[in-house]
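Only one chain is included here, represented as structure tokens and corresponding to the form predicted alone.
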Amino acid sequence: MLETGFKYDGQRVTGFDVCVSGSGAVAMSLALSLSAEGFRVAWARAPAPVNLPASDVRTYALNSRAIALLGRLRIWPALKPYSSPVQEMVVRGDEGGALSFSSWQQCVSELAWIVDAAALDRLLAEALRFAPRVEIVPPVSDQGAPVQASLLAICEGKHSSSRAALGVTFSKQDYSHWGVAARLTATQAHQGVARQWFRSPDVLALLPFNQPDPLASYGLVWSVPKVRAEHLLTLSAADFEQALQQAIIQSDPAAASMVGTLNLTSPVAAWPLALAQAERWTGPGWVLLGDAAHQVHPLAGQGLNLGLADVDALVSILKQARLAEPWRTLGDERTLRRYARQREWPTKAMAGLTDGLLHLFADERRPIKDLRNAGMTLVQRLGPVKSWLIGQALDA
């Protein structure tokens, strides 16, 4: 195939329908989804980020929409053994405010699934090896895409070089916080309860997991100021465990006794956090998905959910367009703008929610402290409002 760069001449090409650029879960899910719908796909597998640790300790909290997508791709049955259901979510503020959500209140079997990030990536890559109509091609370079395709789907993450080559501005607000992640076991069973503490200036979450102990393991996600994160990375395992245990005891002594003693079972990893948004997600012959289009704070666990919802929406729109408007190419801007319109509101709403919560709980002023904790208590008492909030997270 001839290299065509990012040029688009408005004509249907005879090569691939879509060139998917990226190496992560969003890129692989998109390639598989398009293949399942009969599209001819070139997977331009970009190199993996260089800052990932050798041992991937990340966990994802996947909502029902994400699980449904993985089910259609036949990935979920193989991923489920590497996952743990969340039956209850308990969120506490710093002055007595508290919120709790349960699956039975929402009339669902679980609120989310905590899944092993490395297992998800591995299973998606294995599935792509046998997917029909998918060909692995060289990565997109400065010279452009390695194949001719009607549409270039850019899923390269927050540092996307293809997005930069298109001249798309990526507005970024650094939080000066890092996300600290690790795997833990506890002396008490987690019972499917996810716990989160807003501790000005940090946010700490323990996510129930099934590895290595199916009943008493956790994935840690701890958003802390950069200096604190750098210090935590220098600690021995015993000192890290002590620092974490002390943080939980200070925040919630009752919960600390229910969790029990925590022990590290993995290395500790950390990375910088930011809020970011591309100025536009689509153009003639190209589209952005996942972190290449938007980045949110992980305190709500919605980053990958938003990316997989992008995949779900784009594939549905392309499928509809192929049936209803066969004279249009897949890269037609009018078709792609439908995708942007559909995904703009839920993405901006989640970004605004996570950003607002982070800044609200970082404020040390007494009136603000009183207001935010009173607000949590009020939402806890208002069933419809609480149900609406969890409903948004279940279907990002």
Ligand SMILES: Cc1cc2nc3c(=O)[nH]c(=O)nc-3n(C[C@H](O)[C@H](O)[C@H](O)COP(=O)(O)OP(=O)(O)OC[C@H]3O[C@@H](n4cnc5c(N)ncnc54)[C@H](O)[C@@H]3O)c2cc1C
Second form
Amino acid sequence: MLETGFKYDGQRVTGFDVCVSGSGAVAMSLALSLSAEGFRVAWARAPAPVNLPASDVRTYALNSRAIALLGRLRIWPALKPYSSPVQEMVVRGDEGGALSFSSWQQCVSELAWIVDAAALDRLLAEALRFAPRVEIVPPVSDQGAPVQASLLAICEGKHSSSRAALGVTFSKQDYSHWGVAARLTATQAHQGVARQWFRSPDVLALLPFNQPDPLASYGLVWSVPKVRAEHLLTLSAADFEQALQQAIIQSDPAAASMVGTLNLTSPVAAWPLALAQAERWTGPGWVLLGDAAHQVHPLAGQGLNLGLADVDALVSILKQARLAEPWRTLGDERTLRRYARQREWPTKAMAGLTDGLLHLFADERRPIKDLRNAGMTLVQRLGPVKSWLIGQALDA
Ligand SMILES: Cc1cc2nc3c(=O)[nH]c(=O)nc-3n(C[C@H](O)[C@H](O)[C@H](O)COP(=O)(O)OP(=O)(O)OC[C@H]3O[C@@H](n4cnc5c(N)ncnc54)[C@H](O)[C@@H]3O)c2cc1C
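Switch from the form predicted alone to the form predicted in complex with this ligand and give that structure.
The next block holds the full complex; its first chain is the one shown before.
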């Protein structure tokens, strides 16, 4: 049923401000944010799969800006029970280098929140069912958008077909690594500590979580070469747990005893990893957001944070434009370029940082190995540099 204000021109429904194309967290957050600001939204989502896949086993590290956005959308109160705060982060190099950050040193109540990816998707989808001024419409096809709208916001993820149809190049560098994710419980309490090991060539992270055990659960993100990931996916639960435990003991025996024995509480899943960036983010009547615009390595847990920051920036620019320049359509390229200018630099900086760290820690040459571990220890001693680094991640 269409709300008053929408019309049918004989071919397509007209009268929408923005057509949001995509089915993930970025598309849903954008549709909700636009609706809350009074824009009329057509949400062009992919049809629900017939055989529902097992729910997403990932846990996302979300920064304060992302949590603030979810708060404004009234998602955060319902998501908080499926989330855990990070009070401390300990990063270890492969030969003695170490870096640690804590919420009290940063003067913040927590460094990040670890949230349940499946609960986030579910709560956003539920909220959209009741959002005013949002119509669910069929997906964008070869014939273009299913409705007439001033702006097409493309949030279709890294394989976006609308981006390809617009002829926008997505420069991609495959890492030949996969991100292996799972949920675990441990025999020792995590005490809000996130741990990460740069093991050359893999990067392993245990993120403190609150489900099923409120005090001793973890989300695992283990970036490993593709062949190793394929092998890990074939292992039984007991063999996977043993492989993981061994990796932690090899890297950091002291931390291994602090973490305790780890047990799987979910299936193990893996995603191919790449660094990618769209050559243009905007054009007349269209804009890219989230993974459709950029893809980064998950070692700094920033992909969705960047996508939600895109949502935040675009909605605020569209709001300003509607007030200050009401004669312009929302799809006016001058308005959209403001969004691209605001978001391109922080995204490139984060992509460069994660990529640089990955390459630095993959290098096997002795002087590089010594330098990177010494560098970590040096940053640990240089309070202001350390604070700046964590500040970037807290507010990307
Ligand atoms: C192992 C791993 C761990 C991660 N951990 C973190 C973390 O800790 N913190 C963090 O911030 N980020 C993390 N990320 C990154 C994060 O998952 C992504 O950045 C985020 O999911 C991107 O959201 P999105 O909505 O842009 O794209 P997607 O999640 O890919 O969603 C796009 C959706 O649109 C659908 N779609 C495609 N085409 C169409 C179409 N034509 N019409 C309608 N729908 C369409 C797709 O099927 C998909 O469902 C991690 C990633 C991995 C792989």
